[in-house]
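In the block that follows, a single chain appears as structure tokens, in the form predicted on its own.
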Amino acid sequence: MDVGERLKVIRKQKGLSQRELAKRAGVTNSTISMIEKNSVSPSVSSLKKVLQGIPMSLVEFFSDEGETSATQPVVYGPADFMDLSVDDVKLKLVGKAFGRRAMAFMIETYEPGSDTGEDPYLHDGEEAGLVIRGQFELTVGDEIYHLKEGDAYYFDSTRPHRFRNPYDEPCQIVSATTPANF
């Protein structure tokens, strides 16, 4: 998916100028312009910050409006996951056809050197996850935690947090976030 083009289309659909979106999101006008031109690739936290100015969640941003299902599947294969990836942070949402969800259940892959952005982010709800491969660094508040395969986390998402993989191998996490407006 072309993140810049998608942002531009949604911004225009909402009747927002680049300047107005920048003001609402608390970023510079040039930031919006560079994202829309694909001059820069925003981090997860940066994209979430920009989308708050619309307001819109990452799930809504990456979903296809036409995707609805009269009957909700119970089992989902990899082809049924919704891709919410930004750069080297690969996010796959399980149950993309599930309508009004209360949680976002994801498979996350952090490539070596990737992170969710320099600035920690926060939101209402809770987050939990289990490292199924590799290792990564989790920052919650002022604490930095080093998690490896088999370790798990659970925290209140109103605390500033970020995810980072400073290691030489990819890290894969199975996670859940509430509410689902990730």
Second form
Protein chains: 2
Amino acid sequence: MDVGERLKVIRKQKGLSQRELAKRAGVTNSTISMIEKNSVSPSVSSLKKVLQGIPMSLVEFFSDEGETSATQPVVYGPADFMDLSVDDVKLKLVGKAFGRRAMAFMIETYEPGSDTGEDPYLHDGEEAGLVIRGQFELTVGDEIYHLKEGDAYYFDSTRPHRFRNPYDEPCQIVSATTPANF
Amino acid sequence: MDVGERLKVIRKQKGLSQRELAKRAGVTNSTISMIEKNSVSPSVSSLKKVLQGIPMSLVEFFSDEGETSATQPVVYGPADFMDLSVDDVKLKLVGKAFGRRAMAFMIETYEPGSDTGEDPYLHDGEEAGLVIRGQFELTVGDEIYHLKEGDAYYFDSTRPHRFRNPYDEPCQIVSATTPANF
DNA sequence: TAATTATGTCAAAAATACCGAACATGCCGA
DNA sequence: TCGGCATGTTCGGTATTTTTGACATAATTA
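Mind giving me the form predicted together with the DNA, seeing as the form predicted on its own was just shown?
So here's everything in the complex, that chain up top.
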């Protein structure tokens, strides 16, 4: 892994000069210069300081996988979604023909007052989602969260969870669960 | 983050002594000792060497696996998304702190004229997505599809694919890719 | 054009990390 | 109890990083 090059790319992406970043990070500009030229291998503490000026965590820095940029049916219209609704919780699964799918990608609609119930919704894997309309209440473990349009979640599915919409408007969510042992 | 303590825990977990680890890593035992006592902040290069003796990557080391999923954040607002954008293709990853995530859940925005490029975008796994605003052109294999708001896709990531927005309006997509090796 | 400001780089001094070799402790078997 | 033997710690010296304070270049302004 090319630490110097990576730092340089990130810094440029943020539109910072070596000196600006140095000031924010509390190090000197020459430190940045040398790190970027790989003429030194920074100490963890100083790299951390530098990244705080971005700001960026060490994990993010080292997970450079983000540099991406980055005969089944492929496209499904609303009419093609597979309906898995129960009561006021409407679930539309994308890719109904996909047999051994690795994940469940769904459009979920929670009508006012709807609830996935108290039952521990337990399964292996992880799930994530984004609110595209309305708001709802998410319980994970014993924490209760309130999510509104534009908010997202990501948690380990082994933790008991529950979706509830105590509000006046329907709430629409796009979600993904993996594996699709649903 | 307590680098020394973390190293110590990992080393013990692997049943290694400071000297054993030192030998495998190609450093001296005193180095390990000092790192674990936080009497120094190791350079990236030496920490990397040490971890190779485990073996463990820097990402894994800093992603603090010790944290149970219960301590992970669950909800992410737009400000918390991790930005993986390149040029006119804007990628926002949900769950940046999730170390070994099983999937990448993202909000993608394709500006007019943007394109993920001709390069075969090849990786294992599967991916799905839903258009929440605008429209775009999806190429999978040698098929070209046109998706508009409300349409979705689901395909095997081993098939070469490409995202392109030749239209006048930005296109926004919610997507999920698994595994997150992208 | 000249002065100004911003950029990145470099050399030597200061600070810090690392090595090599000792030291201290505890454990186990003779 | 003693002598290995393995453990982790400490210390002086060496190697590396970081700062300090320059220099060179390019872009901007007077």
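Just so we're on the same page, rigid core means the largest C-alpha set that superposes within 1.5 Å between forms. Positions refer to the first chain, counted from 1. Keep in mind it's a predicted model, so treat the numbers as computed, not measured.
Any CA movement of 2 Å or more for residue 139 between the two forms, core superposed?
-> Shift of 2 Å or more: no.
Indicate whether residue 23 shows a C-alpha shift of 2 Å or more between the two forms, with the rigid core used for the fit.
-> For residue 23, whose C-alpha is compared between the two forms after core superposition, the shift is 2 Å or more.
Honestly, after the rigid core fit, is residue 159 moving at least 2 Å at Cα between the two forms?
-> Shift at residue 159: below 2 Å after core fit.
Residue 40 CA shift between the two forms in angstrom, with the core used for superposition | For residue 40, the alpha-carbon shift amounts to 69.2 Å.
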